[in-house]
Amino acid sequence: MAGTRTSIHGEWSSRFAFILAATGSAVGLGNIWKFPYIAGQNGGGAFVLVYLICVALIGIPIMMAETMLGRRGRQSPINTMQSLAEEAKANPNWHFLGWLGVVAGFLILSYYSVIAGWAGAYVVKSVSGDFSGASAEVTSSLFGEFVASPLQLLFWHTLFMVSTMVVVARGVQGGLEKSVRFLMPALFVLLLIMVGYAMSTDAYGQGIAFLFAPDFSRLSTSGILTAMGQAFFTLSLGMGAIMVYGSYLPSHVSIARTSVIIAGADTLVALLAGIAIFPIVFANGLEPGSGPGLIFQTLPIAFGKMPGGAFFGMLFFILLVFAALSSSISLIEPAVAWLVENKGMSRRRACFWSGFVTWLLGLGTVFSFNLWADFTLFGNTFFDVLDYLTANIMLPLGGLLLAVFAGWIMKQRASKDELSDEGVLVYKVWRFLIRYVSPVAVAIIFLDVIM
């Protein structure tokens, strides 16, 4: 039955196009913003080693499963899960797994757009010389004043959402594919330029040793769970993006090989980000484990001190914007696909309404840092609630259910049909991991963050 369904939205023109798109979805702020500081907080090399193991045992099997389900269903995640549940003669409520992914991606994009807007604003700040000779107090003050301004956040949030909508409205090959063919090579080039600068600093060796020399005495149980969680989340699993991209994948393309390449490219970006950032941090006597502020409050100090700092600061924040945009187009695509399939909308109209509602919801995040900062739910702002709900509950739950459906509910002949090009050994290893290893690991992550 493989390849008998066709997507009304079109297909990727090649395996390379799918790899670029899925890598673009996976590569985002999590790789360049989050990975370096959580590696810094958890002992560097030891954390990286555990992270790589988790990518292999959790990330790749679930990515293969999500891509396989998408290609077999050839529809939006919601309709795909409905069709596959019927095919497996399973409970029809499995279509709610599709809803879970679509809604999670929708909610994530609403605040992701705001954070991406920060990166856009910092491109301008870098060019304007705002970081020149700045101390920690100055960069902290700059950041505080920026997020305290609802008008500034609203402008950059709006600009980023409009950019996302323009790309997605142009379709699979005309919009998504064309954009990632530019964004991903540009992202790698910018990152390599930053790595080249890091290599010229006196602290390059110290940064490399920190990132790759394992120090297990600094790795706690909490750090191991953090590595497991990062390996899962960094690949954009459980939010409908990989499933909908898989629905556009030609039937002759190997899912296993593409999943390995995507996971490898995603990991490479995260490691290159660490190679670029840590030597700069050490060269300027800064703290590598300084948390989320590493990008927006700590690195500007370094850019303000280094020769050509305005230029390299601009490059770095452009890099962040490109990474965010390549992810954002995948986050909104599942909702757009569903509206086209179920409501008879044109793609442009579906994109407008999806984008508008996402933008509207994003106002809650914009105001969380200023006008609504004192309005909390259980001690958390609107942004904190959305972040916790999606990252700690919806995504791990979605990943767990994906593994269960692919490994236990979907008929073995159906998964064999979609993975027939992979070889008997690859299929057997994947099936063992997706049935016994990945779901247990994701369940541990899930239970750890909610307890």
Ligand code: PHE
Given for the second form:
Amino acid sequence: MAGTRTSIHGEWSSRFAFILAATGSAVGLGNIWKFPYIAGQNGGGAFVLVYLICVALIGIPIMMAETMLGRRGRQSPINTMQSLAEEAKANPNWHFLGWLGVVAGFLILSYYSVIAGWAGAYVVKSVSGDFSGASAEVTSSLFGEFVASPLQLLFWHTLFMVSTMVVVARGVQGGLEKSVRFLMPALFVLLLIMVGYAMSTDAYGQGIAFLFAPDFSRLSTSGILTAMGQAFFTLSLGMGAIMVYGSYLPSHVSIARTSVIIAGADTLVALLAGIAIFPIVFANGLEPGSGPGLIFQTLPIAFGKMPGGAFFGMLFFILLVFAALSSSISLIEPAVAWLVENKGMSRRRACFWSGFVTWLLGLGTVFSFNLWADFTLFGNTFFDVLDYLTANIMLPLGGLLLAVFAGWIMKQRASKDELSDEGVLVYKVWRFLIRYVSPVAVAIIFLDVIM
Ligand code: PHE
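For comparison with the form predicted alone, kindly provide the form predicted together with ligand PHE.
Everything in the complex follows now, all chains and molecules, and the chain you saw is the first one.
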């Protein structure tokens, strides 16, 4: 018998609805914007391999744990951790793990929104024909001029934040379930078209080799940490997003199966994005390690050359904005759910305040690319610091603690009860991974970087 609590915020209409929402959370800028550029910065193949191993051995077990904890607690991550700690007669301070997640969510969303805003601006640029026939120099300077303008970034960041808060205010289950249902497959098809274009360039083989032929001499210790951080980031793990979605999951849905499906879809999208982008990078003599602007410098070249490129470009960036939107709502949902539960706020009010705080924080990222570009900490801008702190430290730390809680603190009776539909073997494998493999791997990678 799984847990008997119910959530005051409602429940997904079906297993499929949960898969859609969680995939919507997982698939986003992390796959299409971040994965290619950090793979490029960290030398390609070996980085990709470590990332894939992290997804399988750390990501999937932790995703199962987060979903399970959420479903058993049926509240915002902070309150869920509190009641599960009580249930396990453990230290009540475990609820601070929920807080760690809420803070990470705010920090991530603050820059996520700025980058999603870039995608929004690129919808307009595609339509207005800015990319037609553009060379690599042209797209690079277009991007450079764009991010140099604080006002433009501010405008798009504001627009994106307002849209996020409007969707969240309406409740996660309503509009979202429906929109993800057809936008995700559409994004997938468009990525396939981009891969088709990449195949037509003469650097397709070079792009594939860069992504899939591991050369470990190009992977540093910090690259390994980045690969692990990316596994957490791209799967939305370690901060309560999947936990809060799990809290709306009907009982008796197989958590193992849904986790494998979600992680599989997410990984596929990231790899397709890489396969679409690197051939364009090499065919046009661009630098794979050029950083956060990578997709904005490469894809427009392709849109500028292919027939119907203005249309496909527009469609691609619109879908990217929607993919980002379905991720950003899960970044803020833990905070909103808590404000509603504990502060008695209406959903709308909770959205307004959390959105406002995030928007304000986002100004730091807006200015990182222009006014404050020289204002750095060991050569890192405000944006770089936020990105490192959240993806490489807070999410893996949150995930490590979640694994410890699910594997060691929670009574085995409780986790067995919650995962009773999985079959004995699946449960045993999961329990082994969550106790010995995931937390130890995260700890070793952390120690490796510190020492
Ligand atoms: N997984 C999302 C992406 O890849 C980002 C995200 C991280 C969402 C953490 C929620 C929680 O774009």
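Everything numeric in this text was worked out from a predicted model, so none of it was measured. We call the rigid core whatever largest set of C-alpha positions still superposes within 1.5 Å between the two forms. Residue numbers count along the first chain shown, from 1.
- Once the rigid core is overlaid between these two forms, Ser83 does not reach a Cα shift of 2 Å, moving by less than that.
- Residue displacement note: Met243 has its CA displaced by under 2 Å between these two forms (rigid core superposed).
- With a cut-off of 2 Å and the rigid core superposed, Tyr204 has a Cα displacement that reaches or exceeds the cut-off between these two forms.
- Its Cα shifted by 5.6 Å, Ala283 is compared between these two forms on a rigid core fit.
- Core-superposed comparison between these two forms: Ser217 shows a Cα shift of 8.3 Å.
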